[in-house]
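Next up is one chain by itself, shown in structure tokens, the form predicted on its own.
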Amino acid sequence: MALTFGDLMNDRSGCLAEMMEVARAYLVDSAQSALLRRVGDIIDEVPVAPCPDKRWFQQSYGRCVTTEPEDLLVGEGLFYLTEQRKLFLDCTGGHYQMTWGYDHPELTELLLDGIRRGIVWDNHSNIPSAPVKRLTAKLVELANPGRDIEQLQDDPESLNTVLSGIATGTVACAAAMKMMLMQHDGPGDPVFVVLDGNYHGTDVFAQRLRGMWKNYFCNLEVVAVQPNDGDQLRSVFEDRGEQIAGFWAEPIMMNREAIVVDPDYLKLARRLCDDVGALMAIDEIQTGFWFPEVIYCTRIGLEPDFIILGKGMTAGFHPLSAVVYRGKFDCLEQYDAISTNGNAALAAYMALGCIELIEREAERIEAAGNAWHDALVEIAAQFDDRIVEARGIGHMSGLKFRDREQCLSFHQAAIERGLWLRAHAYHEGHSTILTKFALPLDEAVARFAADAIRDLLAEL
């Protein structure tokens, strides 16, 4: 008996898969200036239907929220339809991973051609495929930029070695935090110097580089500094010296109001590092993938011993992350660090996609890129009563607000309108919206989401 929608969804009356066919046609037949006119409305065109409630997630996913959630139903580029038939226009690139948007119809294409090649789901990391070992080629040609790739190999300073049996950020950080330990052997115990705001994953570790589990931690120290405070930086390094293990930075932190942490406060903690014997990790979890230069150290000229990227590196078809490091820390058994995914060979072959868009639209993407935040500058000075400044680079840009609870009634307004954007007020002195526009941006889609929040703003 063959496998069907209806079966698997509980839809044996077909009202589901019909919502879902109309409403995917629905995005795909409308111009994107229809689409446009229409944000924030219910699509009548799309018949109701009932949809799963979620009932057994956990309480902070949603699990209260039972009838009628404005859950995603179908999406396009960058216009999703909820199951309640509203129409938004998706401004963080799903939740951050979504590179270029939902189905884009050339990796849409290059994962039917992968299945058709016969390239594998996942296998076993001792039997890697074709597209895992060119994507860790691909990786370290794009973080050794100007360099013979051929040359790399028997230098084992450069970022010659890539973890590639990961699949998730926070594996990725776990691993090259593992290194970054068996490689001190300095006095004491290993001190780790983060920012504060950092998040480099979910696991324990992971979390007690931000505060978390400090009871259950022995004969390690983290510090937190702030970022940009290039004095605060030197001070730390001076009194633990050679203590340290490692510094741990985002370089755009999405998970402190996108505060963009200056280059050249970045390459004084590189000096510093080498001055101590530390190691200097950059977490591009988030950055990586959304510029021209795809890894954001190539951009400032920066180079640090790790390089641990992830999220948006398959424009959202399956959790897929790597390590970047010099050759001379690869001391790693092969079981020390990994995913049950093993190698993910479908989602490498989507990966070498997504990075061949990225490297044909560079130009395009940097245009785009610069004129949303453009934009975001001059709204932050129209309405400098309420917006301290606007924040971040490129796609990756917010608006940081005067009062926390103008910000959230922003965000909630913005969601009213079709706008799904994020609100980083959580924390105390937080108040800041975050978008993170997936790559097909263009200056029409820019043009109405500042227009729109330039009505918002003038409507608080």
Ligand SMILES: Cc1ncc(COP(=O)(O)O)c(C=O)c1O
Second form
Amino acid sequence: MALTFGDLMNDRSGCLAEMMEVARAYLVDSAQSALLRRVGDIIDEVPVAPCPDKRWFQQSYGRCVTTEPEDLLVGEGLFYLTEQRKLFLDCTGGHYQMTWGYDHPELTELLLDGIRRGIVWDNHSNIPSAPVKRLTAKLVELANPGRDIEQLQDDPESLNTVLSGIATGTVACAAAMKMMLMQHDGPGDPVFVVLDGNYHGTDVFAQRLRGMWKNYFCNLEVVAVQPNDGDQLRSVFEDRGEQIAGFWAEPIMMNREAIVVDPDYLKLARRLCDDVGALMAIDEIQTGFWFPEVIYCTRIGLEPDFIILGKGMTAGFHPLSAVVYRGKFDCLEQYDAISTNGNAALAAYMALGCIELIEREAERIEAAGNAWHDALVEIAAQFDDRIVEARGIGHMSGLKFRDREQCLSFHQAAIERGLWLRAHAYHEGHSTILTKFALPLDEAVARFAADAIRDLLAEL
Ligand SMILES: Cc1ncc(COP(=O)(O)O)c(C=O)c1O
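Can you now output the form predicted together with the named molecule? The one shown was the form predicted on its own.
Time for the whole complex; same chain goes first.
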């Protein structure tokens, strides 16, 4: 018997299938201008159907049974419809990984093309297929702009090695942390210098770097510094010297209110690391694949020892991460850092497509990102009684509120208005709303979102 949607989704009446079909047709067939006019509305043309509930979910993931589930039903480009048939503008590229929004037509076509050509979904990591190998070459090329890739192979000082075939950013970060530990031969316990408010994944070691599980770690020290405080950084390096194993930073702190870490500060960290023999890792899980240069470090002329990539790499098709690093630090055994679900040939093919689109549309991406950030700067000036400043760069920009409660009220009002954006207001002193628009963002959508934010601020 053939597999059917009705059986798999427990939708024998076909109501959910019909709801999704009509909803998808609505998104695909409507002009963008028509969709923008109805953001925040319930789209009555779409029929109602019972949707699965979340009774088996973990509490922190919203475990509940409700007659009005507000979860995603279908998405297309920058828009999605919820199970309540409410139309949303997605201002965060899904969970910050949908580089090209939902179901980008060219990527969907590429996916089908890959399957037709016989590119497998996944396979044993020891027999990597052509797209995986091609992707590693492409990442090395991107990490070394202007250099002849053929000459990099014999240069262990260069960023010529890629740990690929790992699924999540957490595993990629952990791999770089392990390499740092293995390389460290300084005196005393190794010290990791990190930025206060860092987020480098969800395993225990990464969480130790952000202050958790302290009691369970010994023979290791973590020193958190404030981003952009060069004097503090100098004094930590002076104090700890060769004890420092590594320095970690996310160049735009998407996990701490979109604080931009000044490139000069990062270059200072680079010099300080060199002085004491410490290694530098730049976590580009968020910034990678969201700028015309693809890798943000190359945009700011920074060469760390490890660049961590993930999230947007496959535009949300399948998690895929990578560490691009100097060949001389290649010291891990295969099973020291692996995701056995992560070789993912088809996902690597999608990653190549995602990168190609970024390169093809580089100029437009630069202009759209700048225009969006500039719009938020104008809004911050117009509402300076409520807003401290615009934060972030390009598509990943936010607004820092003066007051946390106002930030949370604004967030609630934005969701009601149909703008899916996020609020960083769950830590003491945090009060920032955050966007990370998918790269199809254009002038009309940016103008719409800016006007809607203005209206919401005026009504606060
Ligand atoms: C900067 C940064 N590093 C690491 C991670 C962990 O990535 P993953 O969720 O794929 O494990 C994230 C996830 O959001 C992140 O934002």
